[in-house]
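Consider the single chain below, provided in structure tokens and representing the form predicted alone.
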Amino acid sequence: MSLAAVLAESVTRPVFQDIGWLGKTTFYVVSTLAILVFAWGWWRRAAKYRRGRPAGRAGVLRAGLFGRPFAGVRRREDRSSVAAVAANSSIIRRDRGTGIAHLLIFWGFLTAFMATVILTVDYDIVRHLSRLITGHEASFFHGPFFLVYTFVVDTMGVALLAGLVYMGVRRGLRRPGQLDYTRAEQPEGGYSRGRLVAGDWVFLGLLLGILVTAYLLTGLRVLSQDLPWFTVFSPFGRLVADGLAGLGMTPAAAASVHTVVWWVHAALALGFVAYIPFSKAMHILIDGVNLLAHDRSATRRLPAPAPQKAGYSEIGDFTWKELLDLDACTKCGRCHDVCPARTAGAPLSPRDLILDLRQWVDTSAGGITLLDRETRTDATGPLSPNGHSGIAGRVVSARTLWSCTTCMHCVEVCPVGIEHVPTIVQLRRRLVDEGTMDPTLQTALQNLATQGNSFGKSARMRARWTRELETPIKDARKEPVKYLWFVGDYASFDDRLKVNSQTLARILAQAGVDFGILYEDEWNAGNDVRRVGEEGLYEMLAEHNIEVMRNAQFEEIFTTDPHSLNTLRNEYPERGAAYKVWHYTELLAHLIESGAIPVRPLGYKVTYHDPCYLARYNGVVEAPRRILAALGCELVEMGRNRADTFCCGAGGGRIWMDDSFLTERPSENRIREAVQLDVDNFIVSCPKDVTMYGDAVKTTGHEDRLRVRDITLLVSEAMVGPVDPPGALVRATA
């Protein structure tokens, strides 16, 4: 038969072929069965999500739905749109390979779920209801429309076949290590995660299932049936119609077959609807719509404790986000590849959190999940007892939330929008109002109460550095100036740091910069205090900070200190306290750039490393690169970097805690990884990274061979013109 005789003729397929009443019978109640067992499980999640308090989210899906329809899809941004989910941008971003096999499995089985839904649009309304009404029977499923529809459902089936097959190798062949389920956390009674391994197994097997029967019955059909015409049309299924005839298989064999697997299709199909709600499966429908309501800057700027609440203790105290966050969850392991706190050894891993709170607050609600648990020999962690209290210390424990640095990447690199990191804080403010913390952080805290600052020195020490100036720095306190320099703690108090302010001082009165500081009224920002978990001081310190900057005379701010940065930028315009807020790199660079800082080429050969609240919370990344480009450095770029940098271990209040436990220390790991790199100096732009690293190269025995230098110094060294007074600059880890 020629195409224009195929075109011409009303070409279609028998949707019951040789099934019988009864068989008709018997599926419509299999699967009114089957779509009865969905809505009951989607019901029970959806009860589930009803009980978490409000998100916030509403503007954030208007404008992933509506106000920028293309956004995310080239580079993550905070809020994505219905275009980065088709795209499977989030996925195929850090993955390649797996982001488009998942794009091939996505839109394969989107394909093949509107396929469906096409045929029951035909066969169980179009059809009946023509036939009540008008008495004859109208389908729009013949001829070229459904020539096109075959021709599309063959090849995006090969599609989906291809992710389906990837994955399959991945998992079982390749075995990459971030899908090894062994726990961060090693529970004393032992445990199990088979049923997560088998669940992954049972869900890839019943895609896998329902693809290759309904191939077999476009193969059985066309042999039986005698379609040359499906060679154009349905390529795929026509090679498997020769594929069975090559092994023998005779139109008649193929009718007899057909039946049998029409049927083992539709159970599979019919039984993978029902699984759903019960299963991984469940972000097919979830995943989106997180996506859609993720938003980084919960991360940045963190969300208030829950209403006359001290920290989690029940399902309610989680927001709707938070407990569509643990459904979200694939078990991908990017979070736990990059986890600094993991790598370090300490017993914190995003995707054991995310895991362990799912599985406890599912079957606190009455859900039912009939794989994809963690099974133990004793009722701990995510087997804890249901009730009221102790989330925070029985099914998480104290140690794991305490190892978290805040470094946010696991946030940056999970595909569905999972925040782990806000999560980890409610949890842990409720440790806080126990008072189940480390000594040391105790005492960081009630100096921060007391004095200000986590040094527990007096106020009136903070600006000591100052008296070795040259030029007094003027008080904004009393005088208008056009920067506020927010010193920070560590390079106000540090006697190791007192020299890299000193001489940014210098630098910025050479250039003619007009810029002030707050002496003993500013106190520590409230970053980390915020992120240990103490909301009552951080406010204490915001507040305060704030009243002292509204009678202070300045245009626009500037930090040392990253830290800083993010909560003035951030968190603090929350309060009434809008400003511009700069790093101190990005007005070097404007300096240097503009002329008004004059340098020369120095020809180091340098690695820079990227401050987490500096590069991945906020974005800065291209500053210091612009400022060792113009000082004529050759930059050695590590290979974690800009926003995929790791962690020195300092942040989320890490720096007040002890570290002694871990097998290396996330700072050690680093300069493990410069040294590779045969550079001399190893540059920061983050006080406490001066602190950490420069104590790293000396545990590990690099301290003649890498000199941790803040990029202060460079700049300071590359100037024409005297800066610092003889014997001011001093090398290395100062």
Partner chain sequence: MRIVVLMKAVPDLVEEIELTPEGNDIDREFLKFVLNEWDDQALEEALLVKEASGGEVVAVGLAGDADIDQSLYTAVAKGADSAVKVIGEATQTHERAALLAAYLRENPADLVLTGVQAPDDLDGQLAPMLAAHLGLPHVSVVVAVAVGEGAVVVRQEFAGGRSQEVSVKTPAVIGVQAARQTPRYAPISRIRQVMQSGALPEVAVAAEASGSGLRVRRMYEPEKTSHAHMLTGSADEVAEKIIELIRARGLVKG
Given for the second form:
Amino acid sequence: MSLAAVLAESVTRPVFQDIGWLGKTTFYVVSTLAILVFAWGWWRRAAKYRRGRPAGRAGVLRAGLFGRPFAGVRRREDRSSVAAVAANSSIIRRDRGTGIAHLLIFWGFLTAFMATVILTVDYDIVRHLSRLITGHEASFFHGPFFLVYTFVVDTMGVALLAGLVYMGVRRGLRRPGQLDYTRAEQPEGGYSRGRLVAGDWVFLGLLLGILVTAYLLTGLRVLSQDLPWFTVFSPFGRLVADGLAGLGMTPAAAASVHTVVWWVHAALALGFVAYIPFSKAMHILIDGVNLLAHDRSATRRLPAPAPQKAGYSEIGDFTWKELLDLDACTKCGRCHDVCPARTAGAPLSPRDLILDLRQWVDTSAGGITLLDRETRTDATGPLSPNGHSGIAGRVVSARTLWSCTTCMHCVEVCPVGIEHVPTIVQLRRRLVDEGTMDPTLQTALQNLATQGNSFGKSARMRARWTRELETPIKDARKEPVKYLWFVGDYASFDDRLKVNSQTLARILAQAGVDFGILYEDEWNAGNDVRRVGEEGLYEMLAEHNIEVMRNAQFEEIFTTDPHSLNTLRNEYPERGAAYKVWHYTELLAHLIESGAIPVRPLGYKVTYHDPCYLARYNGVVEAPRRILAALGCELVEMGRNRADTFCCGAGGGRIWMDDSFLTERPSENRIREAVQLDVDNFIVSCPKDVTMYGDAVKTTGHEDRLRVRDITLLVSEAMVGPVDPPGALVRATA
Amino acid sequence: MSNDVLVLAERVGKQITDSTYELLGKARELADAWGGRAEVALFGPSEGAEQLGGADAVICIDHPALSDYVPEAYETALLHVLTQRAPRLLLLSNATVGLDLGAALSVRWDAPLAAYAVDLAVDGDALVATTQILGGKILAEVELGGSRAIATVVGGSLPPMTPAGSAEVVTLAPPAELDSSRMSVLQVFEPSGGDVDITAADMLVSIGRGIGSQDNLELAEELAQALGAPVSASRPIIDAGWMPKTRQVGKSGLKVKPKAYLAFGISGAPEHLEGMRSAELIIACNTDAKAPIFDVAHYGTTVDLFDLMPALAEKVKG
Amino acid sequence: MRIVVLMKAVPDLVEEIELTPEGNDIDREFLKFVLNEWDDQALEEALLVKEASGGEVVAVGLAGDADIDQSLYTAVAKGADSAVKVIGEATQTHERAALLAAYLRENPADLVLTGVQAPDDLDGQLAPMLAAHLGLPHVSVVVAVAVGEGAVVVRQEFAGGRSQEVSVKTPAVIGVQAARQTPRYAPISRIRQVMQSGALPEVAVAAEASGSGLRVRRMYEPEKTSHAHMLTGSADEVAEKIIELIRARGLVKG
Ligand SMILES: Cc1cc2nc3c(=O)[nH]c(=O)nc-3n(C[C@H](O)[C@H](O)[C@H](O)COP(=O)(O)OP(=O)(O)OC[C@H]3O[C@@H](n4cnc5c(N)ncnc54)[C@H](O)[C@@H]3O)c2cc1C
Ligand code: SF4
Ligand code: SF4
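How about the form predicted together with the partner chain, since we already have the form predicted alone?
Whole complex next, starting from this chain.
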């Protein structure tokens, strides 16, 4: 045939080849049914989300859809965008292979879906409408359009196939640990996740089945039409046809088999449509929305408790986004893999937490997942009956909830924008309200309530570490200063850290920095108190600090503690205290680079541990590295660095709780990672880290191989110029 | 006004308690100073009276209601003795019995009471008690005016008296009120097995990583046994699984407040100190003279624990 | 069953305690006051009794106690049915006992629980003194309370791990050493809620004057060792000295 024929628009393919009127009718009835089931399923899900509270994400959604077209495409950002969703960047970012496979499936599937939609529009709408209006049946499904369509669908189908095969091999043969569904918390009565596994395979199998039958159909049709020339536009379909012909199939045989395969294909496809809202396949629709509604800053700046409630106890307490989060999880296991609590042998896995909550919420709202659920012989955990006794402590055990260090690694790595930490804190708020907590935590909270510090020391002792300084530190309550130094509990009260604080004071004084502290009026900033779930106490601490800061005269703040930094920087502004807040490493980096602190090279071989609250929460990763570079230290990075840093285990109030049940403390895990590097200094920039890692080098027996040192001490060691002999600025303590 | 001093005897089983002898020693001293008599009240079956030589008299009351320690019955009986004998001073232990009876009798016998006394002395006409308040942070010297007084004395603060000879036994008829009782003892529990409660111990032998290995734990156990004190430990020992969690002292373990805390090979990390700094007496053994444990310890030594522990054990066993 | 828990504010022992210029009392002016820890135990035990056997728990403090409101509000936040302040001031237990006895005569309780002691009750403990005023039976150093028919069964503890179970006819006064469980936590937001729900009622009572009859000559801090006194010599010599030290405290015999 010639180009003219093409242009004459005669090339096309029959839509219902050899399907009689009975077949057609059956097909339409079944399709309608499938679509109805699909719609019902989504209606049920939507009804569930509507039970959730408002999430305040309208702005985020709007920005994701229209505002910042490329947000989150190349770099992780707080928010996502349509482009980032389309590019699958959140999946590719931490696992290129799987990400690209998913991208192929994503676009392959979308193409197949669009192809079906186009066909429907042409065949069921354009055709009927034109007949009604003009009396002639019109169609655009032929000629050049048809050829382009055929070509795109055919090649994208192969992309889809490649992606699916990759995933199948990965899941079935390579079996990476993160796809192992073994629970972190082993329920007493046992459990089975066999149906979860079955759900995965059914999902993969359905897609593959639909795809394979589609190619088979093309091949059979092409063969039955005796291989017309234009079928080169579906090269892979043609390949199948050639293959079938090679196997000795005649066009007539192909035509008869075609009908059977057509029905199989139709059944699979329609079955899949109906299956979507009741299975893992729902993520196809949910996860894009979830990503667009995702706001990473919700972890940094925790949401308030539900009005009139102390933490979550029923479905209606969740926001719709949090409910959507539960359905969005694809069990990719990335969070499970990185979670320091899980790694340490705690009963918490963020994945399990989400899955348990999903199953419980689903079941309580009417039970609408088919395969993708855990089974147990007793009604515990996610199978707990829907009652009034709450979720925290029952659906998710108290121990599990208390295991979280709020390190945010789960939120960071989750490819679908799930925000685990706010949900965990909301559930903890409930535990706090019921008083279900470690006695040591209770003591810490009581100390914080009476003395403003967790040490149980008198508030008046807070600035005691300054007594040994030659030059007293200015009292920011009494005289104006440029910087307010928010010292924090650990740097103020822990005897081991006194030296660090004194050294920092000395360095800053020598560099001519104008700074002051709040003396006994500084209270714990409340970051971890808030993450423990004691919102009332957090409010009390924050209100006090804000009141004191209002009456002090300063321009900017710097903190020693990254935890304090987080709440001061991100949460205090909501309470009317918006200041510029720096971390001392940022200040030191600036002072060294501007020449205010002259340094000589030290030549150490060091590694640096990024504190979660500094690096992951607040993106401060370069300042400490700049300091180390300026000090002429060779920095050997640990595998888990910057935003992917591994938690020391102290955050979220864990430092106040018993950790003896852990098989390996996160801090010990980290030290073991560091000793592999053959460095002599383990540099930290968080006071809690000095204690946590100082302890861990001892308990792992690496005391003589690795020195845990605050970066301040390195700076002090490297300072040149009128350096006073050590101790000269320290008054004799006779 | 008499110049006698009365002590209430306490018994465990048939054995007069150490605290009774401590009180008796002081009673003897004060009575001698005043030229009065040192008397002991002994309730229930009079066995034990023979152990109270050194007192001038043992005042006995026997009645079925007094066969166990029943707070109400003891109070009735003691008030009876007080009215009968009219001593100038009543000495009680500042433990359960003294806590039950002292303050009540202060009202009912109308006498001032000095609680938490660690010492008593005669100063001219006055009786002066030194008492320990606010968790031992403050000592107060108080004068007990009037013609009668009560003091409850903290165990272990006075040297016990060694009984010698025998005392006159005076038996009083039980007061009628003993027949009508609002209180009865249902059951008595003797200390049971299970793991010891280190927070309840008077003394602790506490070990840290300086102990080196699990095998060396024996040293500590031997010493502890000799001293009749349980072994406690710093966290690394518990982490290593050498001892149960119930023995851990510190921030993430238990807070203890024993009368004596003997620390061997413990550096004194703040987390550890948090759990034991309010012990009344802290003695630390650590080869590192700069170990922070010495900042809270009352007594310290840099002798090697492997030398010191056996030496101590041997000496205690005598 | 009406259970009254008597609560007292005492100096926070984490603070440095200062003395008055006369040196015969502690300087209360700048001191921080907290709830007596044993009263907290008593409250917990009262709440446990209420949970097990029903009844009404009323927390009672003296209006003159510094910072007592906080403790009373906290008690309500924890589950007490109400809290009351008795008008009056007392630095000595004798005065306190007289005031509270007057209150309890007018507002009788079936069970009165309070801490077995307070760190500053120089002139004696409240529970027995109060019981003596009211003519009620009392037991101190109690670690568990259970309610029976017209009586309570309490577990009283002695040194060395011995204890006994005593049945006491109600009304009775109990000095609590420890509750069966760690005192529960009261979330700050709930305490704040209670605070917002209104001021604490105050009751005036007619109490007869009463004093302790004690005269404080002086108060002082025990000698502090900022650094341990170092024992030197051979292991044997050091062992000898250590044994002397513990023997002086009556901890080893012989
Ligand atoms: C969040 C957190 C909570 C913690 N909670 C607790 C807690 O509850 N309790 C607790 O104890 N710790 C706790 N720790 C651990 C604490 O920081 C210390 O690591 C621990 O107390 C050290 O124990 P140690 O003194 O036995 O060991 P080390 O610090 O190693 O001290 C051993 C000492 O033994 C001395 N020594 C060695 N050989 C001899 C010898 N032959 N004779 C005499 N002396 C010798 C050494 O000089 C050294 O000072 C916690 C830590 C963290 C981070
Ligand atoms: S925040 Fe950290 S500890 Fe908590 S669940 Fe997530 S990864 Fe685990
Ligand atoms: S929560 Fe996110 S990271 Fe974790 S398993 Fe689910 S999809 Fe993966």
